[in-house]
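Just one chain follows, in the form predicted alone, and it is written as structure tokens.
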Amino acid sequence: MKLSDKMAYESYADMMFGTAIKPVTTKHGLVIGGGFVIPEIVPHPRPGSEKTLKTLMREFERANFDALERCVLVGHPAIVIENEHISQMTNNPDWGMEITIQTAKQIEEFKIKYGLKAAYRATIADIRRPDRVNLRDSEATAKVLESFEKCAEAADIISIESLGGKEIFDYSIIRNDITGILFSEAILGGRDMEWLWTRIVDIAERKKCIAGGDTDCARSNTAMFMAGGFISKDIPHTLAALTRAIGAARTLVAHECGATGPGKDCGYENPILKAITGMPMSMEGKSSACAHPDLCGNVIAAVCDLWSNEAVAYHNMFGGTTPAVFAEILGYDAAAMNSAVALGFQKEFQACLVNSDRYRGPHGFILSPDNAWHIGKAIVENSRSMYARSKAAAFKCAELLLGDPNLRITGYEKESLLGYLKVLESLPDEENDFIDLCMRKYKNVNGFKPDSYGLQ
């Protein structure tokens, strides 16, 4: 695996919603990151309904069709259905296999009849847990290729949110650690996403699939949870600002392994990887309302091209059942940026995204396509290591949270950051004098297996 050495984008000014230097074209022919956003809806069954294969397909059934049905409905064009695997899903791969190619039917279905454009994201479930089995060699390890053997026959797109590093990660976040939150991302997390996605591309290659991408969702989304809103003590919000660039690292190593995009909703890195790549990503924000609270609900748009609502579990509302309702408005958010392109007001109306985000906390701060921009220039110019890349990273996450007077950031945070900087800088220069430091400091973890990850 070549780490990335350069940027796809001079500029950030030339970063838009719905437009990715390397568009990709599905199965059935829908093009993402072409010239519009598209919708991504991501519906949940309902705790009970996965007693058996059956009542979960039935489950899967509905939820999909009202997604589907809605869009015809209220007149919009094009839409991408995602199921993330639930654990029995990936736990028995048939399960999986059985409802993509139900979905995969559906879609079809109304492309005949209503000449809907559809595609579907398989994401399958991580069921590999760091702290308790060997990430390379386990059951669950063989389940989870497996599911995306079987999956990638009928998907249009396949992606995972993977877990390697997360106990180390786990340890460290509740520690304020932010040598074990680099340990865990640079090396740990990297060092598992360059063996699992070489395999991931493989499957998707050879079943003429899309490896969509990966996402720093159990890390950094935790840190963002961890730092919650204005009135939340957990963690610091810039301790969670610095773990999302240090993650944008790690999530880039899905691309770098050959897979193309879509990236996944929930990384919220992705307007770094983007700037890096050049391929479209999918995104979440104000829409995902339903899922989690943020501080960058409307930024995170600001260069997505698939806009998604993270998840939502299916239920009944007085507009429809929740994947008919969040079609319907994730499919207005996608209709207003794209009628902005077609009117040429799309400068405009991502500076509206951005200004109303940029200044509400670190998070949307450096995910502003300026700074989202610098801190992927400060990745590709330290490719020398995931240590160095990563690293690298905060800084320039640390710089930019200092640089600006308009961020207002207590004194807490502004103390917190800049002790963090201080242990940053302490650290070894080479990654094999950092690995041998933290291997020492973090061996006795509880469930942590450096052969999971070839250190010895």
Second form
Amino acid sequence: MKLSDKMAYESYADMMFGTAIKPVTTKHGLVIGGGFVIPEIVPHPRPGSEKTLKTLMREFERANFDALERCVLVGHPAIVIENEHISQMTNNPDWGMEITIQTAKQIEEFKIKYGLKAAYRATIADIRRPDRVNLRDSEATAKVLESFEKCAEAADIISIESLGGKEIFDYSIIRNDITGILFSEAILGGRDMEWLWTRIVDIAERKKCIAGGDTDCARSNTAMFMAGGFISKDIPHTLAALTRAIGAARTLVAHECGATGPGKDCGYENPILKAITGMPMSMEGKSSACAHPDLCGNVIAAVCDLWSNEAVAYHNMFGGTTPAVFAEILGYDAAAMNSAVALGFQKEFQACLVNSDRYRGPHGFILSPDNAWHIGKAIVENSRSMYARSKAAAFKCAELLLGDPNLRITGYEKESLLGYLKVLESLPDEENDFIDLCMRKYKNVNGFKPDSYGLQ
Amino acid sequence: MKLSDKMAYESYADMMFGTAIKPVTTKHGLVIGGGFVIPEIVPHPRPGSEKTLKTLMREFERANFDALERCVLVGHPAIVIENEHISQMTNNPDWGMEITIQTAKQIEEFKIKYGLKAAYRATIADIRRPDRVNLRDSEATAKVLESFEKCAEAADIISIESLGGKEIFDYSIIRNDITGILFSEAILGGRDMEWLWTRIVDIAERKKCIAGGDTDCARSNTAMFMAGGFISKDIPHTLAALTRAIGAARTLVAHECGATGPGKDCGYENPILKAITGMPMSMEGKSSACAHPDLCGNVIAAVCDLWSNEAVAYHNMFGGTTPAVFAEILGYDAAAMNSAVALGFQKEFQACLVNSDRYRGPHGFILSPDNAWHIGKAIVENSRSMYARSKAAAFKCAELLLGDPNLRITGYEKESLLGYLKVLESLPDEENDFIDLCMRKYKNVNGFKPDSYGLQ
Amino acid sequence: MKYSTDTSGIFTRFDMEIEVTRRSIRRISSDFALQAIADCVADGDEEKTEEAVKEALEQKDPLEIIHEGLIPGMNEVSRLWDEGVYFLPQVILSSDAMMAGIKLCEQKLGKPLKKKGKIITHTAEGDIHDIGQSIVNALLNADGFEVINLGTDVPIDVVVEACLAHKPIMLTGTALMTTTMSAFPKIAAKLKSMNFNIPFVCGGGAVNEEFVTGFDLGIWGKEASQAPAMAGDILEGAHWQELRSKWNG
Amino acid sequence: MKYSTDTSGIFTRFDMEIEVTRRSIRRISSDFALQAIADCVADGDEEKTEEAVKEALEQKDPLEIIHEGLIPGMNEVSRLWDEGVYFLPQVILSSDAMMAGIKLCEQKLGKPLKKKGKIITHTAEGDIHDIGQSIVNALLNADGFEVINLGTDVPIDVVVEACLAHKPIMLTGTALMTTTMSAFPKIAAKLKSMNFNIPFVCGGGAVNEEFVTGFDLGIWGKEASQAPAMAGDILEGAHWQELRSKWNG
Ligand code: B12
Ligand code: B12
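Please give the corresponding structure for the form predicted together with the partner chain, as opposed to the form predicted alone shown earlier.
To see the whole picture, the full complex is given below, headed by that same chain.
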């Protein structure tokens, strides 16, 4: 695998929502990143519905139907439906397959009846738990790959939120341990992704399906979620921001293995990935408040191609079921952005999105298109190793955070940030030395299995 | 009561979200229409919680707390909480009062602890059912007025969705009967509002509370809701649009009686009212999809001062409870608009909102600022009677709908529209003649009581 | 303000894409007078229908006018509504017209026409959202059922007592508020406890399939237009369980 | 791109407004060595704590070191966390440091320190979201409880058996998924049926007060930091009903 060594976008000023340098076209002809933002709706089954394949199929049938119908009702031109596998669907690869086939059929029906353009993304659950199984060789691994094979048949896009490195990350994040975070994301996460995504891309190519992308959810979103809002006292927002920058270098591996995008919605690092790869990305922010709060609700839409709600449990609201309600909201969000495109006001509109959150907190700041691009640049300029580029991303992130006086950082968080920087500076230059150091430091962490990553 | 005879805004180009010519300031110092859009969150109690005052208070305590807390969590600077009375709260005026006092206290606590700016709107339920009671003299009427007295004590804003004319409207709307619609809104609704709002404004002045405004919900939203989306076949969208234009002349009465705004969220006619009165208005659109779908999700925000979700039942989502989730979403919607203000891009941003829905359907079209302003102008230029101005609003609305070739109307809906116009043209010139005609035509409609309106 | 004429990426007017070509009613009779009556009904013109009926009554049997003029005219309207050609008000107006015509025939007959069956409709206690119920009433009337309309905000006991008094073939309830829909299972339980196992079709924005099929007797009604068809099934002998499995699930 | 420096109408940085002034730990001992140990714990420095403890052990009683150095140091950290001065990782690191120190003292003592009480923690079957549980574990450890960590994705029967085997004073469960939380009432029912009425504190993003107080034994835990305090209440004799009425509702 060759690490990226140049930027797809020559300047961040060229990055815009709705348009990617390398748009992709689905089996059914939906173009993503081809000029318009498209909503991506993600319904989640209610508890109990997972009991049998029949009840689960019925649940997804309703949820996906409601979303498609609402698009027709209010006139949203196109939609992507994502179903994130619950563990039962990946543990029984036939379940995931049946639901994929059912959804493909629903999409076809809406196309014929109304002319609605839609596509389906199947996100396989990563049921390989790093602390329990060998990531490369276990029953869970086999199930994951089998699920990809079976879903790729009828799905338009396949994705996963891969777990490599999670065992070390979980240990490190609650210990303020930036070394462990770097190790888990850059080395462990990166190696696992290379192994896994080579296989996913191969499947996608054989099945003429789109290999979408991964997300650093298991690490960066955990950190962002723990940093929380303005009341929480779990971890500093500055640490969450560093985690995100490092995580971008990890998620990028999917595309280096051949994934073409659209990147997966909960990858808040996606603006960085778009800057590097030029591929379309799915993003989520304010209209995924149904799934979690965040401090970058608008800014994260600045360069999105798909616009998602992350996940909403099926439920009746006064205005219809949740998939219908959120399909409507996302579609209107997209419609405003697409109007901006049609009017030639996209720069102004984008500036409004960015200014909403650029100084709301560290995450919004580093994910503003300019800063995201700069972090991307640091990554491609340090392409000699996963380690080098990930560390460079962290340094650039810290430099940016400290460099703009308009971004206010609490005393404690600033102090913490300076502390992480000191640790990062003390780390060895070469990847091998770093790995040696970490193998010693983390060898006793519960569940850490070096051979899951081809180490030792 | 003097009917408005001039426009507060000289040109629709001056109308902008966040700013009203006549901003209002609440007891606690929150300025509405003073430069920024503020979210207005409306939680709705779960079934069962209405059983006792205690359970209902607990329900609102949680819901309102969750919304306030989420604002602090994500940094939304200000919020208005609206509680729409369920019938129990108005039937027992002490219930409404206790909940008002409790909420005022919560707001105070958040102000002290975090500096959050908030305000409370109590919307009394109009429990006077026109088909059953005399609107001006019944136990229900007494309860409504008592509720206003008691809630005005601690609430910042008081409002109501008044019901006058509903009996004739319901009969007419399903019969394609534009005469009955005009009668119910202009004559019956207008007279009932004059009676009711004189009293509400008096109470508000005595209690140093803000008399917000009314809404044509009972008529225009019923029509809009029945016209539905692009699949429904209940009534033509063109009829719903006419109903809205006529309804604007009705809702305006609140302000002519002395209400100062902010107008009530579900009054989709509010852009017209803002053009005429210059007062701040609450609006709802895409982020009230939790309450109902509509075809004007973005355009309706173009000149809003408060931005609301209409109503969301209390419920847990992955991202928190519904009041928290929707407070977050509304606040981010507002943040993008407020960024536009800060950047001086508000015109561009507004254009994007407008273009999203201007040609999506008749409702979005007539509520675009320019068209809304023109309908307002027709209203003030025909100030010799409620009848004259309402009919003028309908004609202007029809003229606009037929005048822009970019607005596509289905064959059936266009034909219907031409039919309504013919009927409208055939109506007498003078209000008294019109009333005579309608009294004959509708005297036998179930539940119609002329003396509720001081007629005969 | 700038307005864009290319709206293709912003919205799609699916209503334009699916608009069905206008069709008029089919010929229902070779008899000139009967066809004229049917046409008046289809036009939803109450006055003209009355005139045409009055005229026809001079020569024809009232039952013939009803069964070969008024009702076939209404049936055509229903068909066109089902096909998406007509909108609701046309159905209501035609129904008004048909009812006016039937009234004249009944006067001539000297006795009311036998209705298909009695149905009680109501809107839940505490709820005044009655547009849904009004539509249901109109459609049931149009289809020849006798509708006993209890109105809005109807206490549970009043509903139960009305059922006992009228012995309808079907009961309907409408609820638009989550705080009022809880009356439905209570009504159903009371009816059940009296062994009065009448199908209880519940609709309105607040209720959904899960809620309504969660109690005995309950059948969820999504669209008002389902009410006459459900009542028709009952006439053909369907029990509430059969109705539920046909219309829900 | 244009950036606005006046963000007052856009957002409010409530974190800046409420940031508490930095405070350091209070003096806990006039003894130089004990104070040094407490300081090392408060710094969350495992190595330095070990050194300081080793040094002190040459002259002092291990129990004195534990009770007058290590634990008071940790208590200070907990206090500052409660006051919003410290963040979670400081608590965890201090806890790690304290535990390392205690371990050395125990070696010297030749027997393990008596813990305050046994607590079993787990993450629900099917669920691997364990950060919440990790925090709970760390805080309980820090507060001197013996934590039996069953890990993630723990089958119902394994939880029940562990309870029977260890007889803990409290059981905790974490669930982040609505499809996994259903294990909790099942566990509670099994325990109940065996008359093992142990408080079962359930937390995690998926569960809420209503759900958890909907089954016997269940107490809803909003924040991980409540776990030690709840366990403290149990030590003082609180039954699950008392815990529930104190912490929930
Ligand atoms: C119009 C309207 C009103 C009008 C009602 C006019 C009228 N005559 O009915 C007025 C202004 C009076 C009103 C008042 C209030 N309203 Co209101 N109203 C609405 C609105 C906008 C539309 C409802 C409507 O007419 N729909 C059109 C009809 C045709 O739909 P439908 O009844 O569901 O019927 C369809 C199907 O359900 C079915 N159906 C219905 N019944 C049956 C029966 C059978 C047998 C079958 C087969 C089918 C069937 O057929 C129809 C389609 O074909 C809704 C919005 C919404 N999301 O629903 C709010 C809504 C229902 N109202 C709401 C509220 C809160 C109120 C008030 C309390 C507000 C206040 N604080 O003053 C008061 C309540 C007064 C009371 N005690 O009832 C909430 C209810 C929240 C809840 N679920 O608990 C809603 C959901 C608005 C919201 N999102 O907050 N309202
Ligand atoms: C990080 C994360 C992950 C990480 C988990 C890493 C880890 N080691 O835990 C990874 C990437 C692995 C992951 C995987 C998946 N995830 Co996930 N994930 C999250 C996320 C973003 C944050 C969760 C988190 O760590 N929160 C921080 C911790 C500290 O919070 P907490 O556990 O709630 O604990 C707090 C309190 O609840 C309390 N508490 C907790 N336990 C206890 C116990 C006691 C006794 C007490 C007193 C208190 C207490 O204390 C803490 C605060 O002090 C959430 C988003 C969300 N809205 O929750 C989604 C979320 C939980 N995940 C979700 C999903 C769907 C998945 C996947 C199925 C995705 C997929 N298709 O691959 C898989 C599931 C795998 C599985 N079978 O479990 C959904 C769950 C939907 C649902 N409710 O059913 C969520 C809600 C995201 C979403 N909105 O869709 N996820």
